[in-house]
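Only one chain comes next, encoded as structure tokens, the form predicted on its own.
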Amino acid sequence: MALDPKAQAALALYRFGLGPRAGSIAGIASDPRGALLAELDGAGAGRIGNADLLTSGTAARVAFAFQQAQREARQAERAAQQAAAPSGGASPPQMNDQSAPPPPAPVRNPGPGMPQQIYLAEAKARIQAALDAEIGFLERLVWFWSNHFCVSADKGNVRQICGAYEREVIRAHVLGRFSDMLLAAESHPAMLIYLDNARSIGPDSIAGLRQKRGLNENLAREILELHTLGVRTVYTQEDVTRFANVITGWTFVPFRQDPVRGGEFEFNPRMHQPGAQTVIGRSYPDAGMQQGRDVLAALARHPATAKHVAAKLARHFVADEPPPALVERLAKRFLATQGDLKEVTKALVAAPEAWEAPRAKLKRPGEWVIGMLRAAGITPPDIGPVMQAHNLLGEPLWRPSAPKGFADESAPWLDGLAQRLDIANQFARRVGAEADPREVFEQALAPLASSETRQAVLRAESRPQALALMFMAPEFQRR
């Protein structure tokens, strides 16, 4: 059954965007598809224009300096304690001994360290971008690709650079070529640290012949399995090992070696495995870093990559079991345009299958939380509760539990519906005095709401109850 213009507009906002804000359904009702496409052509599409945010190199150096200062302060404190301690043969000082050191001053909570401060500043900018977006289609694309090429703030020194990674890799290439995003992701220090390639050394390299550390296959395996070809497709374990040899030497500048460029990407030829390598039936001569570039370029063009990316896009936006015709349509467009992500995205918007699928797909927690804020017209003064909601719902920002990222299927998120109810109730109590439930309902959900949902919201006993019922309604929860 064809939807009326307002319902079609609401579907566009829920399926492709981050949910309606006041006036947004009416604003795009005349041409929902055109509105989605127009967002792709906006000035600075996908970027965050915040001069206060640090580059990944600067953030890494600032965090390193902070950690060094902390380490030196702890060492100085231990030295002072040892100097103040009585010698082995001396009797302990009496309580009235004027020479006894004064009791230590109580330690005040210094607040979050520099890595966490940088992380929170990036998180605030990301959340604000989602709240400010007219539709949120571009933000959804950023979130999708950031999850596809995920890193984790819980690994090593990734926390201080994970936000910059998203800006420098994902936002910079979200409407560009897949091959460019692929190269940017795999050569970024955040990825090299997260998947252990920064310390991977070719067994026969200069460094490998002198050190006990050797080859690490983690990054090579995840590039093939998760980022390009897909699990159990055209590669073998031998391909993983050979590819791991190809990308040895992809690391970052040591902080102590170069205080100006420390933490930035570098290719270290002393760590690189010498010789030609054969990956998926094709031989690549030893050309230093170019050898790895050439393998990544071939992977980006491979039909298996096109199918894998197409299926993930369709699954994320449309259905857990995406229509085969839609996947084929997107894969063909990917191959025909040499991985032009803007053209693939346009094909997604144009595809009838993307609009005809039932709204059965559960939103991921982050989308749902942002959707509540957008619907209520609330910009939180403190992102702490927003971050805490992400944590409680199992989707902590930039902290997936595994390299495959957060699940895009509905089933893994169903167990969190009870927690969503708690969060919806808490949020509704906070904003009940500011947000009129009837107005929020009409602006954000009415065109898609069933008569049962409408009655439940409009007959609620209080404003907070009405808002909570709306936020937990199936029509609000699903894409």
Given for the second form:
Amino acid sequence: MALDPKAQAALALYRFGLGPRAGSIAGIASDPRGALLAELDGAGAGRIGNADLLTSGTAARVAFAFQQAQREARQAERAAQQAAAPSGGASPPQMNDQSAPPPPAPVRNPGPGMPQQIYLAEAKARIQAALDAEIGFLERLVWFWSNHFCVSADKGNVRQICGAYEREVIRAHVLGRFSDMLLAAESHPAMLIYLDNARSIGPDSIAGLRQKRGLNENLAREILELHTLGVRTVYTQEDVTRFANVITGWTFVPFRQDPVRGGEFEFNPRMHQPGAQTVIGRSYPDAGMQQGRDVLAALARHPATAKHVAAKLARHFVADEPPPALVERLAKRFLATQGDLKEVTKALVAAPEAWEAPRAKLKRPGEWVIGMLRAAGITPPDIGPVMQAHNLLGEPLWRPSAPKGFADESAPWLDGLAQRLDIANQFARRVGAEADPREVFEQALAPLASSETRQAVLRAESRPQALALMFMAPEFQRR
Amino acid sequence: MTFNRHAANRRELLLASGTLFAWAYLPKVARAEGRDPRLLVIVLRGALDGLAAVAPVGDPDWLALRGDKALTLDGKPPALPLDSFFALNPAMPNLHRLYKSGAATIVHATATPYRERSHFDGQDVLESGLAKPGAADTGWLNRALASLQPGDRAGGSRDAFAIGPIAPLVVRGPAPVLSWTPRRLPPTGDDTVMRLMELYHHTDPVLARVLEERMGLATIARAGGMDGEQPQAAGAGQVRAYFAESAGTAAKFLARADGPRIGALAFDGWDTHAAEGAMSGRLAILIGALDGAIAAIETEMRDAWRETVVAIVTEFGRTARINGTDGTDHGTATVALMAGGALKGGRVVADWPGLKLAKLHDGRDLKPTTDLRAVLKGLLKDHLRVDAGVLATKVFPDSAAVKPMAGLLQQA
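Please supply the corresponding structure for the form predicted in complex with its partner chain (the preceding block corresponds to the form predicted on its own).
Now the full complex is given, and it begins with the chain already shown.
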């Protein structure tokens, strides 16, 4: 079933990108595959060039200083209250009038705290990158890998560094080697906090012998289960425990100890479990941090990892039940290139299956919301409603409910269909006077639209209704 | 590879969801006469079936045309008589009462100059005041305001305004306007849901099933299809509440001594292709909600009601006959409804074209015999004292041949 060039171009934008903007279907119609590959070759591909964004270390320290100042202010306030109301003393004079209500407590509404401010600035930059991308293939890859190696802003002090994490770990390696991305992720403070490794202590380490606290297996297990080999593959509980021992000491510099480097990654030998460890049939001598690097490198090379990653990529981009031949080919490419993600990505684009699969997958909420903005040609001056839409649809930005990340299959997202209608309706009412639905339809959906959808949009009773119906149309929601 | 630069022409999204647009001055000439006129324009988007709102019960061809869907004086419920020829939809007791007291006027067989049948283009012509569809970014009401000499500015906000998630085109333009955000957004209309369900039923059974389950919509979905069932009345209360709150809030602002004087609202949902339900279904609910909105305006205006005109207009009418799905398709002429104490009302203004086949426009629609611009020009000229030359060139460009309708106001 050969699609005409415009439909092929639209398919590229829907399946691999973030949806068409005005002119983008025509712009890539001569060579959709080539356009996808060209986006991978762009200068600074995948990076966000925003000098105002903080490194994770700076963000962590700024937030720590903010929280410290708040703590001190609260302590000072409590001390002042205690001084003003000595126990058993006389009432203050202004309280003598019994009919007067007590004076209101001083209102403190400082607005969002520093972690939230940093989080929102990062979110805004990410949304802007998604709107500015010509096709959005690279952004989709960033979103995919960010979800694969997810952290959550809802945990501890991750909020202020989760945006920097994505830039420093995911964007930096999105077209690099999987092994480099893996090492960067597992040694980033955001991940070490999120999956509790920062406080994991080898039982026989110096710190372990001195304290009651000990090993935490969380990160080791999720690396094996989610990030590399995949669940129920080649590892055992013993492997999990030994691997957890290997990465004891992977933590961050305490803020009080070092105001300059506080919050940055460090390997702390005093927390590291001494001795050799055997993980999945291979013994690793204790070489401090190198022991963990070696295990991660071996995991990145493992065929089970190749298969896991290949299946996940194909499931995300192509089909909930991806064609086995496609998964096989991607896994082979992964192994043959030592996990070169650019080569694996090119193999995905080259695969005929990736273009022949029916457009059955439901867009994830983020793709759908950004797709509406791109189709309508809108840049929101305030990201609040965009973030709110993500929340309502169950995909709050950088806040997955579990380390597995947000689902790649369509089924869980079907539940939000009624919420999508409300959001489409509100969005369409807000922009309906600005955007001509006929133009938006022609530019963003026409090559893929059924005659029924075309009629529903063009015969709507008003512009806002036309836009809402277009955004809710199966051809707009599926990819 | 080159692309259209998205960023360069990207429109800023207005995130102030609801808007009340207010013109910051009083019309000076009217003030000099000791008047303080208010004008509220309500745009009904989707094309109101004028024959279902105001029925020509005295026309010998009426019953044959609409059969058991025709409003009649002995119907169930009976239509409300206006004169010896026309009767009002029974869902509009308030408009009927106002009409009987001389505070409502109905113009029938009226239309804008637009003669095609696209909602978007029809709405553009209606609200822009231009003779043809095309790039329009200002509305006739705003241009009328821009032409008025600003009088006092006491209180700071004696203005025009619009309530709705976005400002209707009719009030957009050069005249400065203020905005206000209503508490609630309009509910996702049953009409939108029904259209989406129908689309899903034809194109995506999975989405159809999910949406039906999530919204408990099985009944409504059937009613939107071909089997002629009446839609559920579910949501009627919501629609009534939204109409009444929007209109009542507008009136509260208009009534204030330091408030705006001129404004606009838009209500959606009038595109009744299937299961129209003029007497007890969907259209009856909408018409009843509109009647409630008029009553809310009257109540909230208090003393200012006697200086008020509410003008209710729609982009075009609907087919004279009922179609195969108990609805009506896009047509041409329809009604314009006016209410307010400033009117010299109590009459139906109509050069009635008749309903015989040969008399119908294109053999299907009520033929337009009154240019809607004449009505609007008459209101602007006699109520707000907009200059006739300005009306013919700037407010409704190229409309010199369309004379302002005289005698609509008590104040000539």
